[in-house]
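Heads up, the chain below is alone and in the form predicted alone; it's given as structure tokens.
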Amino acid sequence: MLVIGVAGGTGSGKTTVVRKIAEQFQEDEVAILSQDSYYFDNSHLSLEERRKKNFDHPDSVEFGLMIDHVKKLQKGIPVNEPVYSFISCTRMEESRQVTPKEVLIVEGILCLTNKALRNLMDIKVFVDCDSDIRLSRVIRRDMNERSRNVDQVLDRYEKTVRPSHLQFIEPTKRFADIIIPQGGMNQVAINILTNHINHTLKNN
């Protein structure tokens, strides 16, 4: 199995970039883990002290069980992914199974920041965007998708997101193989990307 992992800040356009990498190979050979499914549940707080949790924080996401179904993945065991709500800021008590395949794509702005979990990745990839360019997509998804309007998007973003993209997300960039700047929109960086994978699933 060959483990990839994309990371890059909120709003760079890695769902994009996964989505297209996958698009290249058949349904059978990718399999995708998303980091906002492994957020801590916080059912156990009202929903105003969930909705000021930090959750660009290293510490928002259980890392442990991110890596063992990395592991077991790698192993052949298929697991059950969490799902995480972002209207209710809580895991939802139903989950997706997730099977081994001969690509697995983690995905996250947060999956570089771990060490144990950058171990398990055979290609470790950086989405890069202008940061005007994301505020503006977290805008509209935060307003679309997750019941916010635009003074909680800016206030959040001003008190968490950009401190956290400064101090987590971006030194991160070090430790890619690859950096895709403009996210999503650089299909020549997808089309190298998606021919070293070819490449190497071939000679494996």
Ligand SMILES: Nc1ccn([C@@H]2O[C@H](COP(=O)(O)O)[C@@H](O)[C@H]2O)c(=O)n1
Contents of the next structure:
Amino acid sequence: MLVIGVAGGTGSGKTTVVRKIAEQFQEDEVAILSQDSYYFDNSHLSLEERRKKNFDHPDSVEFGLMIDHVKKLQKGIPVNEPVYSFISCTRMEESRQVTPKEVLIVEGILCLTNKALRNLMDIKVFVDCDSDIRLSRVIRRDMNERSRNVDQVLDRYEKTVRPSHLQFIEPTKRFADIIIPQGGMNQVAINILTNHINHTLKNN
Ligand SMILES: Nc1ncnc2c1ncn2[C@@H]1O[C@H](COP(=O)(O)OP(=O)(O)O)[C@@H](O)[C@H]1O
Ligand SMILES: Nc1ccn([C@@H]2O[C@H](COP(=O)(O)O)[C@@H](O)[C@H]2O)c(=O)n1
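Next up, can you give the form predicted together with the named molecule of this protein, since the form predicted alone came first?
Entire complex below, previous chain first.
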């Protein structure tokens, strides 16, 4: 199994890049694990307290479980990926079964911050994007999909998202084998990655 890690700031285009890569393969060839699914549950806290959490800090993610799932998939064992709600900021009762495939893409803002997880990756990618563009995307997305108003989005951005991006996420660019500017619109980078994956699969 080839494990590809895709990191980058919130709104940088990670999901778009992953989708475009996955589209180049058959459905039974590529499995995807999202780091967002591994946010701690926090249902013991009130919604107000949960919303105040720093979700851009590495401690907000249950990396132990995520690493265990990657290792199981590498051994050919299916896993149950948790389902996370950005509206309630908790894990849902249900989970999603992920079965082992030839390629596993692990995607998320913090997925290159964890050394043990990094060590499981064969290719590390960082999707790069200016912070003003990311912020405008995040405002739209959080208002449309995450039940937030503009003040809540900007308040979170100033207090936790931006400082943690600078402290934890941006520095992981140095671990990347490939840095992709213009995210999902960078067809050249997506083709290069797809060709590399195909080449590696054929030679294994
Ligand atoms: N290169 C791009 N140009 C314009 N819009 C983009 C581009 N890449 C992503 N988007 C849009 O920006 C938003 C965030 O992209 P997404 O891939 O979900 O980012 P991430 O997973 O890094 O948070 C989505 O609405 C997506 O359609
Ligand atoms: N309950 C939560 C948990 C996380 N976030 C934010 O999501 C961003 C990461 O997701 P991407 O899809 O953009 O990579 C991150 O910046 C967290 O602050 C949230 O809003 N609510």
